[in-house]
Each structure stands twice: as C-alpha cells, then as structure tokens.
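Shown here is one chain on its own, the form predicted alone, set out as structure tokens.
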Amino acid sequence: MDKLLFQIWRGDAGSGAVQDYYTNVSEGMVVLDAIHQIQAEQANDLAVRWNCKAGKCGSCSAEINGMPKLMCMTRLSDLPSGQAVLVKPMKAFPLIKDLVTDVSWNYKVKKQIKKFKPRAPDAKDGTWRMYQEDIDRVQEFRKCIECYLCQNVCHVLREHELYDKFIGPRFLIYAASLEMHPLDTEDRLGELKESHGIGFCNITKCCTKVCPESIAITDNGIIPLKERVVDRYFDPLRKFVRWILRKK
C-alpha cells in the first residue's frame, strides 16, 4: 500500500479552508473509496454525499483536481501518479458543509418547466404509434442521473449566477426530453426564449464534456431547442406572417 495526499475542502458556508489528509490507497480505488477511509480513520465528521457508488445515483459530485467529476467513478490510477488529490464541492450551488452542496434550487427549476402532454390516440385502435428513430432520441436525454455537474460547470450559473434567468442545461435537455417526444402536444417554446433563458447559452460544450452519461447535451438538445425558438421568434417570413395576421 501506498500513502497518497488528498486535499479535502473542509468548512462551511461561513468560512472554510482545504485541509490536509494522507491515507493508504491500493489498486482500484475510486477517490470515494479515499473519502470514506478518511472519514472513518482521521475526520469522522467529514460532511459527503453519496448513494449507489456505481454512477448511477448522481450524488458524489464534486470537482476533482479542479475539474467537476463524480468521485465513485474517478479512479486514483486516472489521476497524475503520486500527486496530491484535491476534492472540493461544487461551485455553482450554495456551500452547506465540506463537500456537500444545496442543489435544491434545481428540483424547483423542474416544478417550472410544463409536463409531458399526450396526443389523442389512434381513432382506429386507441393506441400510439412511433418510429425507432423517434424513441432512440428522446431516450439519449433519459439517461440523464441529475448529476449536476453540467449545471456547476455551466459560466452562466457557475460565473454569472443567473439564477433567476437560466435554466440551466441539465433542465435544457429535460425539456427536449419532452419537445422532441413524438407523442407529446405542449408547447414550450415561449417559455424557453424568455423565462428559461435559452438565449443566454453561447454552445461552448463544457456542459457535454463533463456528462457522466456522455449525452449529447449541445448537439443533440440545446441547439435543436435553439432551432425551433429561432424559427418560430426570428424568422423573418414568420414575423411578417403574424404582422400580417395581426392587420387582419
């Protein structure tokens, strides 16, 4: 066994500094694994949060080495060998303690996006009918575990913290999850160009990067939604349509 340093953020929304821990690590180990030898042998009221610890929960986020990762699935081999291992919270939610955050602002975010609205089924046979594609789409967004580490490394929450504006990318791809389901009827696309600040993201894919999931966010959601606000706000044949409509 090894002993490794790891610089663990350490306090809480008041004050706070990062503190020095060495602990043995052998081959495997995640920098969860790390955490939680630390906590039980040198600092018992180290705050973390966790759940599965198998990427599939979302609850170890927090930035590695400068960079948002979550910790269950970041192996110290992956890491540069024999460096110290710096872990702090994420940046863009509220401090609660060491490495835990507040992301409750997220699941209020959700409340206001409009729910998923069903067409009629088939007359003939009451049931729905849908392409391969059309399902294939749609479910690329679904795999999404509300990690939040797109929304932390986001610049316009992260940076600009425009809260009260933004939406955000994780709850951008929730809502193509819903515009681009085949069966779906609501209409969202107001509320994206004003309240939910679609405007405000500049496509630099920072967001995909960071994805656990390796979801497309940018290609695949934002820039589609971007689409079909343009077309509908921006086009110039459509405005002069509902001039036109407006006259009448």
Partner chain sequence: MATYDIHNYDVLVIGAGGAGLRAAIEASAQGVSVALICKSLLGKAHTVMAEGGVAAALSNVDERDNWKVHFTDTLRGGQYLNNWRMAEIHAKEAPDRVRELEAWGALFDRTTDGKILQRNFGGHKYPRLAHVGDRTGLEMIRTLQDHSIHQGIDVHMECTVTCLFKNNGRISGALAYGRDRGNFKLFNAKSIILATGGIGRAFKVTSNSWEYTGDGQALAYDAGAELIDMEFVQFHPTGMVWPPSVKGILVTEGVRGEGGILLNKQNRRFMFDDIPELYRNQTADNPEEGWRYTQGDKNARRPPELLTRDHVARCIVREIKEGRGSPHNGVFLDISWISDKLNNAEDHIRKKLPSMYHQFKKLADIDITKEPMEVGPTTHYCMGGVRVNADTQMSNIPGLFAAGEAAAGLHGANRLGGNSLSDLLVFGKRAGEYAAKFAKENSQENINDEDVRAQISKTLAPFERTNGENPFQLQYDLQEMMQNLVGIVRTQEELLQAKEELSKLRSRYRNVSIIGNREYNAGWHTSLDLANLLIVSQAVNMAAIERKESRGAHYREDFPNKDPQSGTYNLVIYKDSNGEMQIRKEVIPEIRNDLKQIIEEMK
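Return the structure block for the form predicted in complex with the partner chain; the form predicted alone was the one displayed.
Nothing else is written out below except the one chain.
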C-alpha cells in the first residue's frame, strides 16, 4: 500500500495552518476516505462534516487543491498522481474549525424567499394535473443538494462579500424553482430585483462549473429569471404604461 501526503487545514477562527499527514491509500479511495483514516488514526479531534458519502447530501464541501469539490466524490486517482493533496475549508464562509465552516447565513437567506403558494387544486379530490414536460426544468433545479459550492465560488460573495445585498446562485436557483413551478402563484420578481440582488450576477458561470449535480445554474435558472425581471421593470412600453397609470 502506498503512503500519500495530505496537507490539511487545522485551526479555528483565531488561527491555524496547514498540517502534513501521511496515510495509506488504496484503489478507489476518495479524499473523504483519507480524511477519515487520518481522523481515526492520527487526529481524533479533526473536524469534518459528512453524511452520505455518495454525493447525495452535500455536507462534505471543501477546497481540494484549490478546487471547490465534494470530498466524497473526489477520487484520488483523478488527482495528480503521487502528489500531495491540499485540503482546505470553503473560503466564502466563516471558519468554525478545521474543514468545517459556518454556513448558517444560507439558512437565513432561504427564509427570506417567499414560500410556495399553489393555485387551487385542479380536481375535486384536491389534486393537481401536471405534465412531465412542464416539470422537467424545475426538477433539474430541485436536484440541488445544498452543498453551497456555488455560493463558495461566486465572486460577488467570495471576493466582494455582498452577503447583505445578494442571495447567491443557490438561492437564485431556489427562487427559479418556485417561480417556474407550474402550480405556484406567488410573485417574487420585486424582491429578486431589489433585496435579492439578481443584478449583481454578471454571468461568469463559475457556479455552474462547480455544481456536483450538473445543474445549468446560469443558463437555465439565473438568465431566465433576469429576463423576467427585465421584462417587468425595464421594458420601455411597460414603463410608459406604469407612468400613465401613475399620472391618473
């Protein structure tokens, strides 16, 4: 069995540094396996979040060799052979300890988005009729596992730290999944334009690139939402009508 060097960020909000750990690696291993092995054998107090180990829960997000990824879905054989593996926590969120960050901001943001509000049921028994082709797009958005890797790479959050002005790609997709839901009757365009800050997104598509669920975040979600906002608030004809109505 080969030994491989893992350089893992250890520390808390106050201070910290990358520490070296050598551990045995074998066929098929993912980064999370190595982290667990190190935790069990050399560093019992190493902090790491994980649950399903199958890319379904979105808990083990980290930056592996500088790339935002799920540790459970990153195989060692996909990294440069024989080279040290650098594992750091997500940068866009405050550090709690080691590889664990405080992602509570995301939970607060979600609460601010108006909840699902269905139209009256279509059938007497209280059920609705929807066709598969009408829900395919929203089902794509609902694949999201809330790993927050898209939030982590979005420069509006990561570099410019506009946490109070912009909800980030995850929640634009969440808003899109509600807005494009065939049954939903709520209107969220006003907030999207103002407090949710959709205008800050300048479509660099970094979020789409890191999405482990391969959701076309920008093309299928954010751009259509932007178009809806533009149609409502910046269409010259509508602007004129609004102006006339106000004059009355």
